[in-house]
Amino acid sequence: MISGVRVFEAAGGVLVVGGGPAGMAAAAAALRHGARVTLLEAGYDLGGQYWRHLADERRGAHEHRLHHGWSTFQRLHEEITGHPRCDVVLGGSVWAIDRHDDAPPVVHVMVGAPDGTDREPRSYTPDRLILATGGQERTLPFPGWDLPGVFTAGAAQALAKGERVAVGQRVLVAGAGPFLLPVVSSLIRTGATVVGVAEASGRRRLARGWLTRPWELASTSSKAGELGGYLKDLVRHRVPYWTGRTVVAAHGTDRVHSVTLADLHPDWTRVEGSERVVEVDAVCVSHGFVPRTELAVAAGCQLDEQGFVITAAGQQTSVPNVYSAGELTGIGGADLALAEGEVAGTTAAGGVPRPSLIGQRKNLQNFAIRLESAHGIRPGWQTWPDPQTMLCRCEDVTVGELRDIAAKTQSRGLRSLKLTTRAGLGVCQGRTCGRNVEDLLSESLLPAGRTSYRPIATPVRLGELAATITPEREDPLP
């Protein structure tokens, strides 16, 4: 039963939000430098989406086969969970952050199963706060993308890793970026037949992104080994890999039964007349990742033009004593997240990162630049959806409705755009459609990352909110 808020002052302590690679690395580094650490993770175990795995009671003996860097996870997990100065809080969802001018923000958390009714409200007042909330997949809308049988690639991989379930027997994987490849491997290992991989970027762009100054890739040779493993799966199972091509429509009534593939120009507009239909019973789509910046925005952290959190050399944000690491600062993969997390944890604990770590981070940041150069979303995608294409699934807002209403109302603010178009006003509060809404409107209406502003970061029941009010927290009457 909820009995008011427990306040954790954690004097001298570091609070890390996010238990993925960046958060785990940050917590471990802060512990090594003498700090007392609290690590908050919303899931049932540490690892994040990258090391998503079965619960202890369902864990198999060969789980490592579905993961890269599994030994790193095991090392960090043992270092963190066995440390006497570390408190790992699983099932801890941050629902709000209160800013303070002269101190780190107060972090409000509900601890317990998200679908439960007896979560415990807590508030943390740390001396240092590290935000490592990661990123989430971005999927560009096209006609039929809301049909049953159309999955995000991340969802397909999560089902494969976390439940050992294949999303279909005849699956096509499409989108952009190297993340498509581990998804293919996961699907194969769960018994699916992958009929092809459609990478939206063309060969020339891929070559410019990855083959320019190839000697610089030597420092990221571990990624080459990982890539080689995925390519080996493609060859062994004879999976075609097409470039400059993508899914522009999915077809079906109760569920998808086929998709239309089309060739793309360099700006990702479709090549007319290149369409061909492929029969499938599932399709997995991913066009990269966007950072989950709602907590960083709530804390007052400044974002750059692409919507990433701006950080200094020690991963400090624009808010004193608040640090950020991982996908929040740029999409670069697990290795960069690990490096940035270690820098953030070291700095937040008062230490100085070793020069080799700073050099490693720089090399991996350059790798992230290549990633964006080769696979970053191009504006021509905005020609794929027709006016009837669903954009906001929560509120049933189509692409045509968004454009028409925005043009008629000339709304400029996020609040007025949400209220008039209803896009991003539903349960997910724009997590799925937000970036696509920003793109489909002109830049002057909503800058990148603006839709991440949410006073309530995660859904909270009114009863839970009411239970957090104590006589001491009630505002005095005038």
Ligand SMILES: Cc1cc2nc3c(=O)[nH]c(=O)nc-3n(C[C@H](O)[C@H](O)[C@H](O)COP(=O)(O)OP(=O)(O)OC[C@H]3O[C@@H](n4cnc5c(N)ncnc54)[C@H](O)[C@@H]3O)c2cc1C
The other form holds:
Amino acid sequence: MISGVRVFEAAGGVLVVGGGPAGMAAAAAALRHGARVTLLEAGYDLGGQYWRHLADERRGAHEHRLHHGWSTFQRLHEEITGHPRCDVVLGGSVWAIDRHDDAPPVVHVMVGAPDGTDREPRSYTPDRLILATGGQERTLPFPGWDLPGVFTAGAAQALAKGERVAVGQRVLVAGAGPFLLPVVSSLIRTGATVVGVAEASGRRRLARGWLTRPWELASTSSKAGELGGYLKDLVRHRVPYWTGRTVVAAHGTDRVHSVTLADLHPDWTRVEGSERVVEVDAVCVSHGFVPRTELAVAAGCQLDEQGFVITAAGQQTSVPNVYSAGELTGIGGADLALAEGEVAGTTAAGGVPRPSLIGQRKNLQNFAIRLESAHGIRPGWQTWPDPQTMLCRCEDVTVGELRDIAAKTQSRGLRSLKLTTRAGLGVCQGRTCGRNVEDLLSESLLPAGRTSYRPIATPVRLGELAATITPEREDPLP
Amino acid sequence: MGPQRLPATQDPVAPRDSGPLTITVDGAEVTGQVGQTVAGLLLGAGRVSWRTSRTGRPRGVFCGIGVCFDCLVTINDIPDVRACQRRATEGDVVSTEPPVREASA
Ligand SMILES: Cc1cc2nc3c(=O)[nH]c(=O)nc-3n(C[C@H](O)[C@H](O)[C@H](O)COP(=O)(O)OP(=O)(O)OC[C@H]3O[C@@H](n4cnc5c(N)ncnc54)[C@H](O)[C@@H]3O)c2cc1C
Ligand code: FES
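What would the structure be for the form predicted together with the ligand, given that what you showed me was the form predicted alone?
Following is the full complex, with the preceding chain placed first.
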């Protein structure tokens, strides 16, 4: 028996992990259907990546100017935090989940300042568990992408919304997908000059993805309105929007001072001779998103071939009493996360989702399919890195090293390649390079998402861990 | 050139004045606003990198959401704290090199 850990018997309760749009909607819906709810969020605040905002002490009078659906956030926030049946735990990092075949999983949490030393360990045994841990950006490697001044687009967004810091003064935004647009708007509102937006997908593909069957988009008109607003910002600030073009190199010694842009063929290989150099002091890159599936994997949830958690109509996963919602189950933006969260919270609390909600989720799932067909990563990116390009930023393993060792050892085993190359063995545990490693081992036997198997979901200090397993009796060792 | 904090007076979001907050970073004082993260303070002060990788390559903020671990610092002698995840508190002593651990005999 583990002592030193307060065990929270959330019997009859619904436990939600993640306080983004999906988790907030799930908690609110479960409360509406009569459940007791515990909401665990690792960060200092609810809102997730979409509604990342200034700290309470600095709360802006016009915070809505940086957010879409800010009133939805405020409504959900009020509904959850003011509710007598809801316990919101901020600073609660879930670091492990124990599976039990015929009992609910046990959820282990450290509560306190991020990466602290004296956090409070807790364990929960809920009746129903909803995982809404969201996603993270995927950045494809190119020469110089590890130079300071190269950020993920999400980092620029988080710093703009949460800190009012612009990552640079002359900024290039590059990658793929509509997410590049809100980043431009936030950068502009934080005082930066955006020198251009480079969308890797070409005109034809964008047209095919977005303009076919336009009637389907009518039902997601809030999305169209949101995108329209961002486009207005581009026009008003004369920010060029290039399609079929991307950043293929960043230059500098200690920090980035310029980038090379190149045109791309439809498969994302470079058009030779199209290169041009642009001076910048920051680059924001986003080639799409991957789910943060550590906890789902630990709970035993089955993933699909792209690495997303498989869910049924009520957001049930393959594990009884475990549900999932939001970016974990597919990439479709905050509105889809909200709809899925509401379905998950409703069914987990024993309710039946309204048909209109199910319809809305279906429309937004179609939007997600268009997103992938218009902007999904194409294999030609593998020609951007040269052999010296960093692949694993933590361990400084290059693309050349991975390819050489894979060729020499004929190994396709993830474990042995990790051990021989060190890719994915560093502090981030392959969170940043994992999918790129999977892609580069092209005839790989690895199913997608295989590199996200990590028994410890968030870092815990050994001291903290040791403190949770104080023996009950001080028996001398034999 | 580089990152910069938008002065509150020019900010369309009109943040409340939360008051100044000062930490020391490798012995030098860096001032920001109450409620900022350590990474936000460092970037707001114009720094883009504060650590080196295993082979000496400079590292600072990359993902901004706690997944890449590029932004690690030592805070009040506690190593490996993600600067983008930890809010600063007045008087925090930040070191950008990990503490020297003395080998035990
Ligand atoms: C950095 C970043 C910025 C983004 N900004 C925008 C934007 O401005 N506009 C836009 O349209 N889309 C944005 N997106 C896309 C956005 O992620 C989704 O549209 C939306 O936020 C998804 O909602 P979600 O609830 O599924 O996940 P999220 O909003 O990501 O919420 C997941 C929550 O789970 C928490 N969590 C994760 N793991 C644990 C754990 N182990 N223990 C406890 N809590 C945990 C996280 O702290 C987070 O708050 C951004 C994505 C990223 C990665
Ligand atoms: S910048 Fe990635 S963890 Fe802090």
